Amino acid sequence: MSQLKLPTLDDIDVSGKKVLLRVDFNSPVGDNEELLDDSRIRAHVPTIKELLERGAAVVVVSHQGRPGESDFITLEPHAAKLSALLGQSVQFVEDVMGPEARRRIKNLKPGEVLLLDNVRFLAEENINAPPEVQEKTYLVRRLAKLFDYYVNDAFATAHRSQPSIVGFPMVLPSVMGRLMQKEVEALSKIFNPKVSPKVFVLGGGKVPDSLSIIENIVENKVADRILTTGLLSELFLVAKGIDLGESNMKFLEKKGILSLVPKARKLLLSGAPIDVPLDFVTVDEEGNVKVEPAYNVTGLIRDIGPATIRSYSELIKEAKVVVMRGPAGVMEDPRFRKGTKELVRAALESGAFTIFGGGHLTAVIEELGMKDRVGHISTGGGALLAFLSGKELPALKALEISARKFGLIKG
């Protein structure tokens, strides 16, 4: 992430102005095209409310699903949901950049909200290209002249380089919305050398992604400890020469994880501060659940064991920042939830600033009833991964270019 302090809503006067707001309303969709979860819409409400209260006319643009997928639908149900959450009527237009959309934008008055239809209905939006290419798209050329400001509040899309994300900042003064600002400020703590020790707790099934994260945080000397769980921990145990038993080795081979052993071994030999479990909760062919030491596993690994929970919890207790991504075990089965649950509890009781990678971990936080202790739950899946892996986020780069171009840089 750039060290530049990107401009926010505090840096612009939106009274009487037209604002184009990019959000991420992409939600799970049921059989009848009903929205099954409104949490992503809810997350953008503070930004929208603030813009309205400050006298702006707000035009909202978002995507939903991908072409060809069952959740690739119109944003009309999102408009109804947003109306309920805002407590005021949200206008909707079955158009994105055509004559009707432009007419409705021109007629929008301060204090009113208009939601454009699914921006991915446009072929242009489904192509990644540099900002200087995207500013020349029809979407940007037709709509930009109708607005005074562009606000990006969609951190979950920050790893993409599409017209609605990187094109508009090239031609309009652009700032972060409150959700984007919250994400950027929270994640900047990860790479702040003044805040330590930092403990990363990494698990889940996306082992190549987790390995990329470890390579980056090791290279940048960010982590004081990296506590591995799940399939990731099995990879590192194999890299140490531990035989995890026939059933686990076959599973790792089937998943293509054994091909990553040389990378894992290289990290271990570099002196990376990587910890592996002391024990596991396993299940045998008869369905018997037991605790086995990591060096003598006979059953199929399903969760970390009690000794590992104690050891990891002690390290977490001393942290100033805890970053958690992915569950420690197969937590869909209640018998194998304890590892994830206890590590989340340890993080929230530590007093450290906690950053969680959403998904399974959010469900555990709610189950524990400890949401008030959370530092930050990231809304960005791919964007969070890209950030932790050290990749530049196109959305933030575009905002940085815009800030320089239109003189909005602070300090």
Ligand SMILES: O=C(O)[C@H](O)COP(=O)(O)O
Contents of the next structure:
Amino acid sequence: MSQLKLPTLDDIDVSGKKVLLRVDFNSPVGDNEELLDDSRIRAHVPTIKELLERGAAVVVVSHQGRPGESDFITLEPHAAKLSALLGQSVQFVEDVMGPEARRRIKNLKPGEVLLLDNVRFLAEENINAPPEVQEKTYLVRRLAKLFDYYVNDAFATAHRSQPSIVGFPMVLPSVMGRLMQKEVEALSKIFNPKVSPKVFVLGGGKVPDSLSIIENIVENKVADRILTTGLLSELFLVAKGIDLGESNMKFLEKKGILSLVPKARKLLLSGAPIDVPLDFVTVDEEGNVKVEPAYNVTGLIRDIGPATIRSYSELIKEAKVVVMRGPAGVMEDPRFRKGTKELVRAALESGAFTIFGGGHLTAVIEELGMKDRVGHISTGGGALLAFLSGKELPALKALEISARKFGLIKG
Ligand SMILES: Nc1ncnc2c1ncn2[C@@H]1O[C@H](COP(=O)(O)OP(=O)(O)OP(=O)(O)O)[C@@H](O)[C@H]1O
Ligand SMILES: O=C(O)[C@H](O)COP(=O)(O)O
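Could you drop in the structure for the form predicted together with this ligand? We only have the form predicted on its own so far.
Following is the full complex, with the preceding chain placed first.
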């Protein structure tokens, strides 16, 4: 990321001003269009409350789902949820940039909040293009003139170059909201060379994404230790030439993971500090669960084993920063949740600054009742993966361009 300190809410006077606030309210949705989890909405409450308390009229814009998918719904339930969380009525308009939306925006008073409908109902929001293209969209041209400031709080959408993310900052003075600021500050610790040792614990099912992260942190010498778990660890064991038995090899092949073996081998040969599990919890064809050493696995791998939990926990204890992403096993089944739980516990008890990503780990932290000990839980899915892989996030780039353009530069 660039060295420029991006402007925040501290750098603007919003009293009596109209603010367009981009959030990421994208939430899991049930069969009756009900929201199954409100954590993404909750995460934006401090920003919205602060803007209201400081006397702004706040218009909130978000996406929900993607066109064609079952979670692509109106934001009406989000407005109800936000009202409950804020303890104040949130106005909602079934429109984004049409005459009714514009009328409601114009009439909004300081201290009031209006939620626009799903911004991806607009075709142009679903196209990724550079900021100079997005500033010319109808969305930006129609709405920008109604606002004094644009605030981006949607870290989880920061990897998208869409009009509501990169278009408005080109034409309005723009700053980060409190959630965006918190994410950027916490995640920047990962790339701060003064804080070490740094231990990465990477697992889960998104193996190509995890491999991109490893390539980036190895290339930039960010990690002192990379402890692999989950399917990712199986890839590295195969790359080391270990035979994981027929059922696991078939599974890896079906998932397209074996094609990544040359990349994994290259990383190992480069001397990267990558650790693999010593043992696994497996299940055989009869359904028997057992612990097997990594070099002699016969059953289907479902979790890391007790020796791995012990040795990884010791390494985690030494860290000053622990970054954890993806579960260590198939934790949807309680029989295979122990590895993930114990590594999360070790990280939270280590005294290190801990950074967690992904829904699975968040669920485990809740289950352990240790949320108060967490350094940071990122709200980002794809955005976090992109950030850790060293990719430039279009949302931050756009805020930087805007800061220069409107004289809100900090450093
Ligand atoms: N050894 C393994 N074999 C098969 N699947 C595994 C293994 N280890 C972990 N998984 C699977 O990985 C999946 C989670 O990986 P993912 O990388 O998507 O995590 P996440 O980012 O926390 O998920 P989310 O997208 O919900 O936030 C789980 O469904 C889990 O069952
Ligand atoms: O859930 C997410 O990762 C964000 O809301 C971004 O959604 P997208 O991948 O559909 O752009």
